[in-house]
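Let's start with one chain on its own, the form predicted on its own, as structure tokens.
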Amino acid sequence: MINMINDRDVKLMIPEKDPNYFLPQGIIKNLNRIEKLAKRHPVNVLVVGKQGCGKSSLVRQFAANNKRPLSTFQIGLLSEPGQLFGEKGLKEGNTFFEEYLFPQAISTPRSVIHLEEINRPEHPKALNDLFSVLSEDRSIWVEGLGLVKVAEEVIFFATLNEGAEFTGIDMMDAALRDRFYIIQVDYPPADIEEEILCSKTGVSREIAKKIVKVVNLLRNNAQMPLSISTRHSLMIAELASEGADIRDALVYSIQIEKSILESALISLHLAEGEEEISDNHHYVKYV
């Protein structure tokens, strides 16, 4: 006999609206065409782009501006199948069954279900499960729990990260890519990505305009460009707005070829006149 442990007593919780998130408007139309749509049947969403542009804020803003609860389930810590749901245990000679989060959410109605990094298991087939409650159907039989059925209204949310500068991802499975609609996400254009900037972190108009100039210049560099994420963009502001001039701040946030930035800077013009950073080659004691 297996006993049950469960908590259903967790309260899942919606997200906080972020009144300085910025999205195309047909992408917010497709949003909003899909919350419809999930009044009249089973719906999953795969959210792809470049690292650092907003996919995970897009599920969370999803949700909190159509008031879902939302969890997020980090795919990349799977290791078999099944491990969604709970896991066998043996307690004082008796097998139990201790239940996790997962069937709790699905079972939530209206609930947002993100399923991060989906394409980044440890083992491929640990995602087995996944396959049944993204289908029509959207049922499955897990044993110590019996049949787990996903909940009304239910989205069902993915992200990845898809290239070769990533590790330990595989190209995601294509009959389980088929049940998802897509949503493609980019940089934000110079205009929005500087009221990110000034909105986030408080540095003037004229530092946020500076700092999204040199990193366009550097995404678009012809011998190396760099995937420079409006996550970093608002680390650069973040030590701006702290004091740290651009350059340091570009330093201190991205690793990027000396001559590459140099580049960039006297383009801009703002290492005209200026010598080397000279705070990191003038050594005090750090007390």
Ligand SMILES: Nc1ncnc2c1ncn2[C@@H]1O[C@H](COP(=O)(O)OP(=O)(O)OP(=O)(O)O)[C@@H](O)[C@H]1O
The other form holds:
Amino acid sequence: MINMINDRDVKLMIPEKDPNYFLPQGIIKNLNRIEKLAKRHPVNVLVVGKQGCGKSSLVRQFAANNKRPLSTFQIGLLSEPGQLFGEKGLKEGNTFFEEYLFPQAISTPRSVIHLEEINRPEHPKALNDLFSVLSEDRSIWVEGLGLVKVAEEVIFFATLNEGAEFTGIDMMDAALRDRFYIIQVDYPPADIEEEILCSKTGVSREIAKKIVKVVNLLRNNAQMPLSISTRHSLMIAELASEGADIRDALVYSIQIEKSILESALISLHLAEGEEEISDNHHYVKYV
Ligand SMILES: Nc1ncnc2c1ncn2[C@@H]1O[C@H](COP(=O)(O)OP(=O)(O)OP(=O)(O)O)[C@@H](O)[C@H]1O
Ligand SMILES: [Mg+2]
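Cool, the form predicted on its own is there; where's the form predicted in complex with the ligand?
Let's see the whole complex now, leading with the same chain.
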């Protein structure tokens, strides 16, 4: 059974602004156009990009900046049709319909509905319910609830992970894909990633520069390119902000072959080439 917040009185919240979230100006302009279009007719947006590149943050910040309530649903977890709306229950011999958050969210004017991992539902038919709410009729008949209508100015944002290990946009049903504007997000350029690390973790510009340099070298490493997300470079910077040196911060954040890491560090003059004196060979009691 899917675990979903299904408290009828749950308040849909306008998310908090993140003052340190960066996007290319072009995407921001288009998001502003989409906000205006939504006043005229139903709009759906698909945000595509690699793991941890800021897709969920984009949806959240769109809601925050336009003062819209946000609710998020893990479409990747759906294992049967109808599951978004609610389920039949039995109480003292009577059947009743327990309504989930989804119908409440789509009936809330101006809300942003974030559909995560729309390309990966466990049950392919689980998406069927979404067709009718995403299409121009913007309504669906639900047994137990009647006709559920999508409220005014509601925007659906779907996100999907694109990358070697994920099924991409092509795997998404063409009819479903046809209903979306598409925003492609990428990892930010080096200077912006440095700024993100400094502002979010408190590391110095010097350390942030070093982290971003190594991370980019590993990302573009010909031998074995690693896909290190912005989320992960933030994790590395967080360890560094607590005193870890660059090597330790990397070793404890990403699974990486020692030789690849060493050659990256050496090529950036962040290591001398000799074996580091490692804490890892000296055992003490963890008390
Ligand atoms: N452009 C950016 N500016 C500031 N912070 C960013 C940016 N991109 C990512 N981050 C930070 O990286 C972390 C991961 O971002 P987020 O969860 O939005 O990524 P995602 O693409 O939704 O990840 P997933 O693919 O796992 O769903 C968050 O802490 C977010 O604040
Ligand atoms: Mg996400």
